[in-house]
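Let's start with one chain on its own, the form predicted alone, as structure tokens.
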Amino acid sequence: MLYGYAGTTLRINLSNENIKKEPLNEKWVEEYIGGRGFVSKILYDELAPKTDPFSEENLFVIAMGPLSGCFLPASGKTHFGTKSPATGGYGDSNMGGHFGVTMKYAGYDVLIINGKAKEPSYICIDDGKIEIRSAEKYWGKGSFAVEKAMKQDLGEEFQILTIGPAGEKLVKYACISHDFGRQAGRIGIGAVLGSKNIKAIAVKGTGSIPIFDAEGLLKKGKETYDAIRKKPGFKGWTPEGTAGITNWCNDVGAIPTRNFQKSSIEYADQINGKAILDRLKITDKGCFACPIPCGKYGFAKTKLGEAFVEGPEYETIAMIGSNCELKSIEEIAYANYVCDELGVDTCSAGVVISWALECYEKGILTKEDIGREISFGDLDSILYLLNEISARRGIGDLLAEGVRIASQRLGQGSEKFAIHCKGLEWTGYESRNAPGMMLGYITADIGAHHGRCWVLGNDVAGSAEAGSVHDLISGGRKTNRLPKAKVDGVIPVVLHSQHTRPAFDILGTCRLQYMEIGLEVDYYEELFYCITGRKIKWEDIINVSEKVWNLNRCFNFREIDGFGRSYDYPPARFYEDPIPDGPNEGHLLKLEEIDLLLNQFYQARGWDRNGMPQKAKLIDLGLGNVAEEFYS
């Protein structure tokens, strides 16, 4: 018996509607664990080279982890996986909430779906029965209308996965809603359901998760809430969730403002974690088991509409906010409201937003271009434009594509501001004195993306005036302008992070108790083995983690043509223009720098100077298969 997996595999070719059910692969579950391990594995050996993303031959997957739905502190991460819109390559996302932990009751581990359904549809999973059913009166409408439709129409026992308007209309970076607040975002994985004519996905379940020792699970699983609730950072960090560090950016010079031009800002007090819960605040919202709930449900209300939210949350804050001026906290989760409902991603949104704000700046986009003025800081402009993109409608067609081919478009230098790396928009960390935390965007696999690495507070480590990014907490304390950061000694830091915060992606929790609250990896092995019978060490969990980070890099070198170094550098914005002002006022990577990075990473991750894995380094992992198929 499999302790701690449900043990089933669903696969739904929508195209001819055939539904299989077989046994979870063992050798997936030795090799790979779970989740995100899962996740990449199918994708690499079941997914044909060169497939487009949207075609039906692109294959859509949830998977869960050994720890999902354990009832251990934040055991409901479900993480998707497929070939991305937004980069050719290799794409991921997690999402907290509830869906995988039912996934799990009803009895499945993984669900791969390919084809395409003939009209519009949604699955609906009910414990062992699964259908395909018409999504009609579903489609064209908002995320949050159809989860509380389909909760009305099919029962409150339902989690349910759904798409918005964005995704139906395949913008590159549209995302998946569940939860009325929880999203799976970045890499275009809601536009590859609205490809394949899934509106949504509903699931119940009723059934239980063998446990090999379940009297020691519930005595380590108490040990461990109780561990979190006795940290020091466990009451600094619930109350305002990750927008808590707002100010802390601003200070240390780290907050995107218009489009990346600038790195602080004058009204951060306008928009913190502290002015949601002074202005927006409801209650708290948290994941599955959370003790530690991030999310913040409330109520904002502009001259221009008015929303019960969940958020926004510190990256809403600096990608929808700072980086496009909006200067009240009311606006931004405004704004994150009818992102949500549209299903978009927040991130990439912001960039694109911001980048075409820009672009009409200078004059590179015209007023009949656009269809109307726009500008910085305006809320009606940023909703006039996510709606445009929406519907791909007008200039949204364009923008719906992303920044990068948006930017490879219009050119006129547009390309030299256009905020992403190998087509995945930055988020929320301006990095041109942060090293670390540059070289950590750049060399993530799916693209720029903090969850794959964060180091900015080791980046700032070395200034006396910073401090660390847990002083917030307590206070924070500003700072004048910053040192040059230090590019040696970054490497194993960074390392260390993009093995680290994956694992959890791994294991099926929430990386937030270890990363934030300093939950010990101790307890990760011990709840694994009461879990699976299986004793491991956590080296070994991070030992996978890096096989399949390896094997992603892999994948991007199979399906995207040139793929290698080049792919790897930011936008010339963060080696060609210093930081104006604030606290990093004159800093900036010069581009030889950045080789060095690159330089640096490629060998100590045993890669060569094009950043391709090389054959020994594939064996050791375990990848001779792999190995075999690039060095044959």
Second form
Amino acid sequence: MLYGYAGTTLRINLSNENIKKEPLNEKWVEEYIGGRGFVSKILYDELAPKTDPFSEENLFVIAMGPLSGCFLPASGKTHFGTKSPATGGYGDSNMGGHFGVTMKYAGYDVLIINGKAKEPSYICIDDGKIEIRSAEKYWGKGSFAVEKAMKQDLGEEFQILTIGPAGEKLVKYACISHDFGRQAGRIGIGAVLGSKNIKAIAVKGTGSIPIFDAEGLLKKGKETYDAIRKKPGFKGWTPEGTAGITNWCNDVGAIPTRNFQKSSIEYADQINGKAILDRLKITDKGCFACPIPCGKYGFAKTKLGEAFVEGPEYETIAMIGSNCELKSIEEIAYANYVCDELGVDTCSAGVVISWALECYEKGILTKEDIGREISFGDLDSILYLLNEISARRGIGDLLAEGVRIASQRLGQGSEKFAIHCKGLEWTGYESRNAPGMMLGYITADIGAHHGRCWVLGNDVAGSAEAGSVHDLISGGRKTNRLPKAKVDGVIPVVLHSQHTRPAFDILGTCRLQYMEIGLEVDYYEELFYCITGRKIKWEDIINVSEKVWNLNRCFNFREIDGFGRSYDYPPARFYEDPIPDGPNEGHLLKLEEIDLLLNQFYQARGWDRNGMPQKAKLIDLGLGNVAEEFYS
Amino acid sequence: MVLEYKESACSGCRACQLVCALSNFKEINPAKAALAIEGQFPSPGKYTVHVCNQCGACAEACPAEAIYLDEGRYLIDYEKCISCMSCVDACPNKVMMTHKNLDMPFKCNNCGQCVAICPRDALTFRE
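Can you return the structure of this protein in the form predicted together with its partner chain rather than the form predicted alone?
To see the whole picture, the full complex is given below, headed by that same chain.
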């Protein structure tokens, strides 16, 4: 008996409508634990090399972890994986809510989809019964509208994930939406579902997850919830959620502004967590089993429209807000709603749109190119571009390709300020005076994403110890100018974060209990034992996390022609243009400093100077078969 | 003691359902919880928790007299229950529960685990 797992992998071939259930592979469990680990292993082993991301052969994977759905804080993460249309490399994305846990209650730890449906379809999973059904009535409609309609059609007990019109049109940063406000936003995961003609997946699950020691889990689970209640961040961080970091990010000169031209703003109080509470919020909205709900569901009214919307979270505040210069929380929330309804990632969309706005200001894109005048700070311009992108209409067709391809096609120096790494757009943290954060962004397996590594607190503090996010922001930070951050000593801090944050993705839980309010990792060792019956040390999980890092790095070497060191650099703006004003005025990371960081990082990881994992390292991690492929 | 939901306090996390099923069935399965969460989204954007207030309508409806009062809560005598499900239809709060793997209904026994675990303090006992 595999305790903690539902025990089944569900495979659906959309082309021939073959549906197959097979026992969960115990080797996967033993070597990769779950969630992101399963995604990584499946993509490496089962995806044919050089598969086009939008071809029928690409895989769309959903995987849960052994802790998913169990009685512990925030056990509701769902992991998705595919070959990314944004980067052409390894891609995963995850979301909270209630979808993955319901998959487990329905009996499945993993869902692997390949092929392409003949017509717009959705997959209906009702415990053991699986059907591919016509989605004709939902196709073309927005995410909120479809989720609402499907719940009415199927029943409230169904959990729904859906793509919006952007996913149908293969926008390379189309997201998956769920639970009226949760998204798996990154790497174009929604576009891959769209390429398979799948509008939505609905699941109802009423079964039990086998537990090794139910009494022990009841006791330990309660202890864990109690421990969270006692953390200062439980009452301090939770009310505003991730938006609570807005002022701190501004105070330390890290909030992206005008397409990363600047890194501080004068209007933070108009777009921060408090503004959400005072002007938008209706209710806290938590993911499954989460005691610190970061979701703030509310209502936003602007001169261009009004909507019920969850968020905006900090990343959206930064990327759609300050980076596009929207200066009121209502306008940001409304643009957030439009992104959600159309089904585009707010982070990537924020980068693409701010890049287009800068191109327009510089005369690289003209009124004729765009179809109208556009400007930073103008909600109407942003909504116009979002709609053009999602329909791939006019300029939207170019912008739908993502900022890397759009800038390569447009040229005229626009690549310099196309803010991405590996083809994935940056997220909400200016890193020109944050060497650890910069290194985290440029070496992340999926491209520029903070979910893999967040060490901004360490960069600002100039030390290995920075505490939880609650500790950072409750301390406040007001300074006229920060010194240049220390480059030396960041490697171990980055490696620690790169292994720790995705460890939660492997277990199938949310990292925020640990990251934001400082829940100790010891709890997870004991919960893991109660659930699975297997004794595990946190460092064992970290070792799996490192193995996954290396496997994904090899995946990128296999899939991307010429992949290596040259893919690990930020856009030139970050090493050529000093930050012009604010707390980090005058700072940047020189190219030689980035080179030094990469050299040290590769060496610490056991990678060669091109960033390829060395044979001995792969063998040491139990990836001997992969070493054979690359070093035979 | 009467279990009550504090209006607007729930964030929809379902920790109450997890602990309820784990305490009473020794299973990880929110579908076997004796309380229900209703989310109303996208509009008006709120959660309501449906709980048993031990009103006794189930006992009144039971033709087999299988539901009895014990220290302020109504319990089901499974020796007497005939699985007619009359109690399910009679429950005004829709919290006389059923599950497809169980022949007989089940209900809240006022164990209080949900009150203790709720991170938002959305559930309370009124004396």
